[in-house]
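A lone chain, given as C-alpha cells: the form predicted alone.
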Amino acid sequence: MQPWGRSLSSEGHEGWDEYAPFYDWENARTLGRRDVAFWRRFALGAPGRVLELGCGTGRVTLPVARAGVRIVGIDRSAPMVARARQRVARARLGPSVRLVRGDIRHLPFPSSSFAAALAPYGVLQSLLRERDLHATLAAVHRALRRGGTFGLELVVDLPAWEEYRQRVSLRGWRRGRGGAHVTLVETVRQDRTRHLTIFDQEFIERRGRQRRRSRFALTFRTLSVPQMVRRLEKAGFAVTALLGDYRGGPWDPRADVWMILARKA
C-alpha cells in the first residue's frame, strides 16, 4: 500500500522539498547533535576546503564553519538550500561558506577541489539505484584531492525497522516564526524485493483553531557496511576505517553507529 501515492520508481530525492520546513525541528528530537562533534573533528583534519554532501539546512555545515573550516555544502532542495543560506548568514560566516543548489550524482566542481567530502547520515541511501550511487561515488573520487579524505555514514540495519501504520511519532511546539504546535504521524514500510525503506510522513500544525497537514514520503536504499566498502574500493577508495560511534570506536554490525573512513588512493 502506498499511503501518499508514491510510485516504487520514485527519486530518492523526492520529499525533502516538502520536509523543509520539518527538518530541523524533527532531528533536533531525534539524532539532534550527536554526530556533529565528530564531523567538526574530520573536517578539522583536512588540510583545506571540504566538500558537504546532502547539506540540508545547514545542521552540520554552520558548526563545521564556525570551527574554522572553510566547507562546500551541496544540496538538490531548494527550500533546504535557502534555509541553510539564511543561517549561514544571520550566524555571519559567509566568508566560510559556500552553499550550491545541485545533484551530487554529477559535482559541478573542478578535479581536485576538495581535500575532504562527507556524507552525513545516510545521505548516500537516498540514492535508490546503482547507478546513481555509481555516479555520486565516481564524483565525489573526482573532486576529491589525491590522498583526500570520504567519510560518510549509513542509517543503520534498515530493514530491521519494524513495519507500522499511521502511529504519532513526535509532537511538541515548533518556535520560531509561524511557530505552530506540530504532530508527526508515520508509516513505515518495507520494500524487501527492491531493498528500500520509506517513510510516509504526515505533518499536522495547529495554530489557534487552524489546522494544516503536509504529507510526503521519504525513500531509503538499504546498504550494509560492507556492501558499501566494496562500492567505495570499486570507486578507487582505501577504506581507513569502520565506525561504531561518533567517538572513534569500532564497527561491529550490532553497532548504534555505521561510519565508513576512506582516502582516495
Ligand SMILES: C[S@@+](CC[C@H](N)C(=O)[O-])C[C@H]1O[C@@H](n2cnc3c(N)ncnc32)[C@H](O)[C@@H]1O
Contents of the next structure:
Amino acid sequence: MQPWGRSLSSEGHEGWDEYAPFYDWENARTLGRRDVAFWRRFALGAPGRVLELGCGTGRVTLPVARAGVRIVGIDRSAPMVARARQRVARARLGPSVRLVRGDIRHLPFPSSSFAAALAPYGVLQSLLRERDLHATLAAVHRALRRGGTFGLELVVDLPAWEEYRQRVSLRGWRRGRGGAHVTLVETVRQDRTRHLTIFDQEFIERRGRQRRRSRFALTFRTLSVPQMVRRLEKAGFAVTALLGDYRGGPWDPRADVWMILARKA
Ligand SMILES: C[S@@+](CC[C@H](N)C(=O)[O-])C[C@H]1O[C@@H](n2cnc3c(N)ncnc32)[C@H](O)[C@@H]1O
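Output the form predicted in complex with this ligand next; the form predicted alone has already been displayed.
Next comes the full complex, and the chain you just saw is listed first.
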C-alpha cells in the first residue's frame, strides 16, 4: 500500500486537479518567476503564434502574452486551465491568448500552426512512459512550421532527490479569496526500476477553527539531457543549444538548470 493508497502505476497527468488551488502559492515560494524572462525572450524571437505545453495556471503564459506574443496554452487539468482563464480575463489580454483544455500527446491543432513551442518546468516529465513522450514529440513536430523552434526545460536530476517521509516543506498564509494558513507535508519516493520520482503531497488549510486536508501524488519521469536530445533528434528536431541557466549560459551535467532548444529540421 502506498502512502495515499495509490499504486505506482499512476499517470503523470494525475494529481494536478487537486494541486490547482495550491500551485501558485507553492510556486511563489519555490521557482517563482526566475524562468519567466527567458521564456518571454524565447517567445518574442518567434515570427508568429506560440504554443505552450502544459500551461497550468498561466504562470508563463500571461507574461508572454503581455509582451505582445500571440500564445495558445494547452493543459489537461480543468482546474488549472480555469485558473489561467480567470487570470487572462482579469488582465484583459483579449484574443492574444487562447487556452485549450486538452492532452499534449494528441495536440488538437492543424499541422504547421505554430512558429514555436515551449515546455517549461519539466512538463514533459509528466509523461511517464516512452510511448507518451514519443507521441508528444511527434505531435509538437507536426504542430510546428518548418524551422519552428522548440524550447523545453527538464527538472534537474530527479533521481538524486533525497527520499523523505512526512516532512513539512512549506508553511505560510495564502492571501486573497480562499485565504488560509497553509502547510505542505511532503513525502518523496523513488521508483528506481521505472525511473520515477513520486511526491506525495498533503496540504493542510486552516481557517480559524476549521481544518481541511487535501492529499494527492504527483509523479515525474527521470530524463537526462542526453536522453532527451536523442529523443528529439529521433522525432525530427535538430538540437541548437543546451543551456545551463536562464541567461543563456552553456549546460553541463552539474548545471542548476537544464534547458534544450531545438528546431524542426
Ligand atoms: C509543472 S506544471 C507547469 C505549469 C506551467 N507551465 C508553469 O510553468 O507554471 C505541469 C502542467 O502540465 C499539465 N499536464 C501534465 N500532463 C499533461 C498532459 N498529458 N497533457 C496536458 N497537460 C498535462 C498539468 O496539468 C500541469 O498543469
